[in-house]
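Encoded as structure tokens, the following chain is the form predicted on its own, with no partner shown.
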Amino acid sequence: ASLAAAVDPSNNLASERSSIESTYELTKYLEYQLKEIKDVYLTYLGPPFNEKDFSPPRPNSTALTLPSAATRLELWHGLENQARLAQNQRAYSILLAAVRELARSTLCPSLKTSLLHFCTGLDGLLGSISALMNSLGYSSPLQAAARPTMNDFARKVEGFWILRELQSWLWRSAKDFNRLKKRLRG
């Protein structure tokens, strides 16, 4: 009996509703904790980031290469749920490592906390999303490349962008995770 369960399709199908709820349960707590270490981040990067209408231009010569969310909506929405959730998963994958290294450069012991604390929940996404995608039978993209060396206020510059552009791919995310359980519901 227990073989035919683990067989059953509607095990499989709440297997995946539930992995999908419980990973957007997470990017919605993420994008919630993201908002409370963004301002404590920029008070303590100080003038000009922590003024209210500063928007550096975003860095485009980086080896990050930071992956932005800023694809339009009708293109993303185009895309398989397997290349979403592959764009996903390379994109926090090179977030998380320019978010350890932030929490590295940073000299505030209590935001250094803050920080990695917020990537131990970036590394359980990441697991969340990998996981979500073996249960549909995707394969996973291939991990991140090492960052360069930058002067200091490039280096700000660019904690201001990883930050900024996190908090887009939090919320979109939320949106796809969303999305994808309104799908198996149907």
Second form
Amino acid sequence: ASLAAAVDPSNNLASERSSIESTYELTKYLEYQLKEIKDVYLTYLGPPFNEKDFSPPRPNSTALTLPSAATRLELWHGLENQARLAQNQRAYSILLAAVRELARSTLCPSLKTSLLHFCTGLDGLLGSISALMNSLGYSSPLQAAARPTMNDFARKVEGFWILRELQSWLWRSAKDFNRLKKRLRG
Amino acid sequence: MPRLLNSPTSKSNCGPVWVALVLLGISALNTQAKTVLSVPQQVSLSPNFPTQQLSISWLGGEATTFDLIIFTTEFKETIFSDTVSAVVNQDSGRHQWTWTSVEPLECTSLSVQIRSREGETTSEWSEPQILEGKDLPSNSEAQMFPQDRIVPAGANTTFCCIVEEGKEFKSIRYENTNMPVKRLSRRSYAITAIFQEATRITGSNVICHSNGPITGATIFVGYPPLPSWFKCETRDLISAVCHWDKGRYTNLGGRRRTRYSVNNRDCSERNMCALSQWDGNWTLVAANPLGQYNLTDSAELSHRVYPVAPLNLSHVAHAWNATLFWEWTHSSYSSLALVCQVELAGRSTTVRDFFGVGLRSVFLTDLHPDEKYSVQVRCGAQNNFWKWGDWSELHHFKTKPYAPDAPSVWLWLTSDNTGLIVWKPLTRLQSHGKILRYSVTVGNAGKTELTESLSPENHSFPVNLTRWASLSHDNRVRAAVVAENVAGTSPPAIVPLRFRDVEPPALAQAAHNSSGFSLSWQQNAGSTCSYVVEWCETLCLNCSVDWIRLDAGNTNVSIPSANLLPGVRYNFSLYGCPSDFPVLMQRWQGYKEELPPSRVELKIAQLDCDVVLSWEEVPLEKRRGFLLGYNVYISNSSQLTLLEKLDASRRTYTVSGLPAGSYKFVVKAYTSGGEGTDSIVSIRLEPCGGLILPILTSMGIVTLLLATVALVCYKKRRWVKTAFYPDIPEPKLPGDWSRTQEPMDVKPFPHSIVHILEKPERDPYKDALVVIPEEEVDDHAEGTGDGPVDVDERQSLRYYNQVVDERPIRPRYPDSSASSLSSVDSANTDVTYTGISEGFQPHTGPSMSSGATAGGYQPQMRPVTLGGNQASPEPLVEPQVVGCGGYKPQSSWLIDSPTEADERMSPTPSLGSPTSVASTHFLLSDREGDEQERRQTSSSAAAWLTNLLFSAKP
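Mind giving me the form predicted in complex with the partner chain, seeing as the form predicted on its own was just shown?
Then the entire complex follows, led off by the chain already shown.
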């Protein structure tokens, strides 16, 4: 939440770099935290979700109406900073809502606690990205989505994919922020 | 894991169809003859997908029974075929029948046909009515059914997978198990899981694999709710609170969880229901997707009072009692008859019950002064008791102090003229507060002579008994001890001073058992006095003394020994009338536990041939038990051999009959606790002097006797001569042969001269190492034939005239033949062997006997005729003979031995000479050889004596 504090656009470059650095660190922390939660959550879903080679089709559900993080690297790198940041913000806002729904529907109390704790961090990351965009003079897109009715199996597949996408996004975001930091230095 | 079962829809197949056709044919024939049944019309199918039920309705005319057939539209596989009695809906006039499918209705399209039946008469089949499945080409995506099914544990469930259009089916997995598959249609495949076990809360996953996208379903297997112990009660005497036990785990959660309601009020959140009014009757409904369970309860309010915890506890405390106050949350309790429990925790914890209407305070008695207490209260309804209310919070208070109790006082005599007034420290229960000081007063007949104030750490006061005895006329001096705390002083504890203890006649042993030292005594007849038993360590004067007071009439006591030490001797003294005039009645000594004693101080000495062990008495402090005796061992390497067990009174032990040598002895004292530490001594036993002394004494006596005899003989030499050496009568010879009488001329016969052939320079010690050549031996000892014989014996020295009949003894040869040969070669010899003959005529050479018979007096030798000079040209040496010499009658021949030249001339040179027992030759020895003989004789005697002396040494 502290990271979500708005960064004054008039701040100097060092402050922006520091903000990016903090965002980068938070991203790495969330990436590490998600790795542990994901294992527990997939075990909670039961086999075959916790099997290594299990890969159900990515559902085209509301929670996953975000561009896959599996975008080709050269295409992703070809985007402007603002576009990438906007994509990041959009993705995390959708994924945050999805993870919150996962936490709400989780019947295991300890896992629910872990997911909610992760949501707090993810919310902070979202705030950091927004602040960063503001400091760089970009505008933040906002989205809201309704959640359709799904059967339990489809929900499990969706949860599986939410965590997978989130992991990919966090991995890519860390690289984005690192690159952005370097560019600002240059 | 569910067991596997082939789908019951796998009933075959074409048989029923043929049967139907045959029936159709028969029906057609009958139609001509009988009434024609109407074909069911307007067949309608109404599926319920979650329940997998298909409701079939139709207009069936007059018929009451119908044949019904259901088969898969695509594969024409009959799933159901039976004759049913359908119910007629009175409103619509339609027949209706419901069929429950094993497979989900979505799995594939089903066709239904109906015909009327009246006995054996049937109508035509209706047109097939089709319930479309989800496997139609229009639904090309992959699907699985059923979804989100909730079933009870043990149920069977059939799943079907509809693969994506154009994709190839692979398998269906139920959790981790690949299931056998039944194909329902071109794209639809089914499995059945039987007797399913309860799943995890997120359900079991069924996954359908194809070369298209994965699809799946989740099934939840659990139990219906089964709550118990549903009860409602009141806390405020107005409202009701209902509780229940949820019972077994249903394995269902989330939206499938069990929901509870009491009297239609939802109570799912906390598993309890608070109702604002006391209804008196309640119904609990527990429901989940698998079922519902109802429980009821009914009661009057007064029977279900569950009081709340008392609040705001307070107190008013005194030394021995206190009053406890509290408040109630609900004013309605003021009229309620209550029973309250007060749990009082001080040095121990007690629970006390109090009764009263609207109870708000209790009076606590039997408390101890200056004591901290913790208290808590709970209450219940006195009438129609339902349950105890909640405990209040803990409340703490402390009682006020009070004057202490009188201490227990005793006089301990530490010596003949001093004593200690001792008293036991007051316990918390006795002190009633912190002790500030003790006051000791000593006085006589009410007159105080001494008052001393002592700090609370002191528990003794020394008194000079001699002084007090001198001050007292009647020996009735008393000491009083008073304890003082903030609340006051204790009553005085009085003990009379006694100036001397008269020792009882006997000192008994005190037996110890598990409960302590058990002491008993006989009561004096008519005595009404009480007793004191005092005990302390026997040896430790600075140690504390303890005592116990006993009422009159007691004749035994068990002294607790928890604080006593094992292996330490304690004295126990019984005093009678301790309060008036204490009299020492009996004494005991005892050990709490006897231990092995310490080692003894062991000494050892040799007395003549005996070994004497002695040791000091084990000091009392080292005995560690009642000493039973001593065990004496002799140590053989690592093993101890018990020589004797001695009683405790013996402290010496003599070991006799041991040969000289080194010995190690161990002595261990022992008690009933076992043997003590080893005391080890060792000694090197010298040879005894007793054998030498008698020998020397005997030799002295013999010497003295011989000297006496010699002296007597000298004094009486004339008589001796006359008696033992008479003059030999002169032979009567013709002519002038007479001679004056004179002692016998013992000059040896000239032929008795030893013929010394050569006198080489040599080592006399090598004389014994000579060899007799074989031929010589054979020549001179012919017929002996035996091997070498040891002749180094005195008996081998014989008179030659005795030896001749004996077989010759070969000399002992030197160790080395080489040296023997060299000896031979050297030809250095001391003696010459000559033949011996007694009436013996040597077959070689002329007889030379005539000369012999003309010889002088030969008292012990018979005349010997020598067979000529048989002296060997190679003189042989008989070392043994040389060493030992031979018989030298009257010893004259040595002195008057002829010269070498005379010997050469003598025809019988060896006459009078000893003979070699080995060679039957005369053994001749020169002077040196004789000296050697004497040396040997004397040296052998000396050696014998030396051996004797030293052989006695170890």
